[in-house]
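Take a look at this single chain in structure tokens; it is the form predicted on its own.
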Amino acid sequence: MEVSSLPISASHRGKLISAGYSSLSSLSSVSPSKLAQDLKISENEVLEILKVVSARKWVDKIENRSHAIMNGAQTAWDILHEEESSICITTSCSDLDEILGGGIRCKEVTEIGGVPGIGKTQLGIQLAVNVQIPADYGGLGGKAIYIDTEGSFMVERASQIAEACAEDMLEYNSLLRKDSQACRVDKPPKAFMDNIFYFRICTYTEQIAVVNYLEKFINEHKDIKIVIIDSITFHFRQEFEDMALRTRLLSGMALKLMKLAKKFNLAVVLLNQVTTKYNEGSFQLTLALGDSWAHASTNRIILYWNGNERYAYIDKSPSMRSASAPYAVTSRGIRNSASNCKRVKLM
């Protein structure tokens, strides 16, 4: 915005330009006394000029936001085409990938919850590794942010899963090309580990601060394609008595994560704990943080035991039907269960 377009007197405009103040940004850091000295006018006149400048900046900000919203409009066809052409992050379990439509989707927030020991952290680490699978192997070739609120991230386990992923890529390469000279994977396990950015969070205020910092961090570190919070729940269950405040803070954090997913075309995965809920005369297990939190994610996946077998169930999704699939936690990471039968759960 140029000073020449400000609604002030012509003499004041001329003095501003002559003194080198040709744009509104040039007036943002100057003090009233310094400006009065440069323009050789009274401080009262300077305060009137700065009042007009402040009002103009506010109007320009509103107009820029309006233009951004209008320019960001898409047709439903464009959105459908984007969804059909997007690449998902594989879970390394083909049965689970199948009911998810290929894996964990970018531009969406996916909540994954379940009882302790069901494999939530294992799945989180698996996704942090799998997001790095190169495009030549059907992956995104991206990087991961892992936000650990419970201290459950195991670097040795991440290394083990990364090594297994590199071996799987080598095997795939061998089958595809059938040429021993071509069977080289230029992504050793260490490279996988280098591309997982880890944040250890010890309080809910730290958690909010890191979420607020994510946009700047992602701008500085290109190719981030997944943000994992393990777990979203921990500090908000331990340190809160004011439930209204907790709901406001969680809602604000959820909105920021949704915007990040859309803006940077990345996946946000929120791992959640379970709690008990009294319903129709009995206590039932349900995901933590209450009913209002259920709207914070695009997709909701519940992990549960069926006998001695682990299952994943799609509890909520705008684009996928409710279905369940078995999976296993092995020494190599998340894999297909020995039993590969899938079933649709009727609600």
Second form
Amino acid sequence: MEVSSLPISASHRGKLISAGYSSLSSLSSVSPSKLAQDLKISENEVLEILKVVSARKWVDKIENRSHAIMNGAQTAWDILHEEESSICITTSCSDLDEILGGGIRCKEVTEIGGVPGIGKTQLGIQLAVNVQIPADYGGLGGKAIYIDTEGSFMVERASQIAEACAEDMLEYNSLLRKDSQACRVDKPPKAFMDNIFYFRICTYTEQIAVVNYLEKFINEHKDIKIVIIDSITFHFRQEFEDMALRTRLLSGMALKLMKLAKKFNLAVVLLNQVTTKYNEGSFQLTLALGDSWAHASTNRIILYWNGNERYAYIDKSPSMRSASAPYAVTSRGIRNSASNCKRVKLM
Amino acid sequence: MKPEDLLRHPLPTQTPKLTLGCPILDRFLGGGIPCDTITEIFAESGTGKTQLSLQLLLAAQLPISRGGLSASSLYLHSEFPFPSRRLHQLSFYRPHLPQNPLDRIFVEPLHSTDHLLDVLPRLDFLVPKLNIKLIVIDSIAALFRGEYENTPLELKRRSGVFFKISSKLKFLAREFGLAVVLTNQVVDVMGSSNNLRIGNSMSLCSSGRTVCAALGLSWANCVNMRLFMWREEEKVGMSEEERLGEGDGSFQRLQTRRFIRVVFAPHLPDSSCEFVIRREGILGVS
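Which structure goes with the form predicted together with the partner chain, now that we have seen the form predicted on its own?
Now the full complex is given, and it begins with the chain already shown.
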């Protein structure tokens, strides 16, 4: 925006330009007295000019929606618009996607917890594969960082899930696009594996170091759209003498992850264990790491057994209502629960 | 050590596995016991945990082409006595072993959890020096079951020790590519209503009793893969001669059938397999 287009008197305009104030931004940081000196006019006149300038800038902001009162700030409208246009990472289980509002969201920290053997790692691996589904197939076409603190990531299983995902894409292709040219394998399973950056962590010091290093790593490796930590808990459940230190370390890590999610527009998924909590005379199951940690994540999903079926329950979410949905762990990965399909059909 | 050193990229295509020494059981476990992780086997006494452990100690010495790790193994035992005779017997019947296999099996008795915590740091240099690729702890439950009282504070302290041991073992497993096998005992489940379910099955039965793994929920978080072995006593119909001989069957012959099941594992579906214990070791039945 140029000074020449400002609705001020021609003499003022000329003085401004000849004094070197050619753009609006050059006027934003100057003090009125300095400007009065430079232009050799009275301070009252200067204040008039600055009033016009700030009014003009305000109009610009609303028109462009790009600049803000402060750097980096956004209006609620901008954020809503962005959220509506953002793509979620599917869990490959449509019932679960539905209660999550489409899947795992970018720019958010999602915590998933459950008892051993419920399928936390399976869901983690599934997401590391699904984030790579190309945009043509409604995915993000991104890459994944998998931080394994427990040693449960199995390459055999990951390539099995990747193969099933590639097959599904091929099937989708042949259904949707009849032309033979499009019916080719876009992504061999090997490529899926190459796009998973796997860190194996053995102490909590290593875990903190890697979380601190992530920003640099993501800067160097574009297209990373998901960071999965499996699990956030393991190394923090050893004998920590100083529980206050543990809380500080954990909340520091949570803040860093939250910042990464915002800055690089990526999803952060933290897997957590469950523990028993003594409450009013009985033991109850809760996610590990205590009450202050509960604030660390945007969304919390609890996985549990209901009879012989696995269920996921939204425990905390700013935008989705509490709901639960069944899912199944199959040889091809996370899928809809088979018995649920029957129920839907019956109705 | 830099954080970028912890990145493993590109990923290997296969996790190294240790054979169980039986093709049927190997197929059941997708190739064998995986390295780099902790495998737990729990069963009631007399089902075959120790038998399987001994077999693994020998299998680790097999050349890599035969599914072994061509390395030594370490056996930490808290259940006494050490079954040296059976190990010696097995070493004759297992094929393809190198000369004097017992020389490459290191044995250390464990008397308490503190003792185990003393032993673990020493392994940092012992494991590479002795070329150990398999650690078996038989059993982890025996260490803990006497030592802690059943109060919330003691249990909290106990679970802290669980995570400490598990994290040290996982560190060794990653650092040296070890297979780690732990055995665990069972406890009876009382009242099935508010029973916490861990893994693939609602209830596990052994010898007609409903059981679950000892050491509770927090320990279950410490292992990567859990296998359950159980046995069933089955009445067998008497043979023709017996029936002709003594008339009414005051004797009933009981036959023990043994099974193994995946309770949870990151790479295996819920499945089970029958096995038998013979002089030459544990063999799967297809």
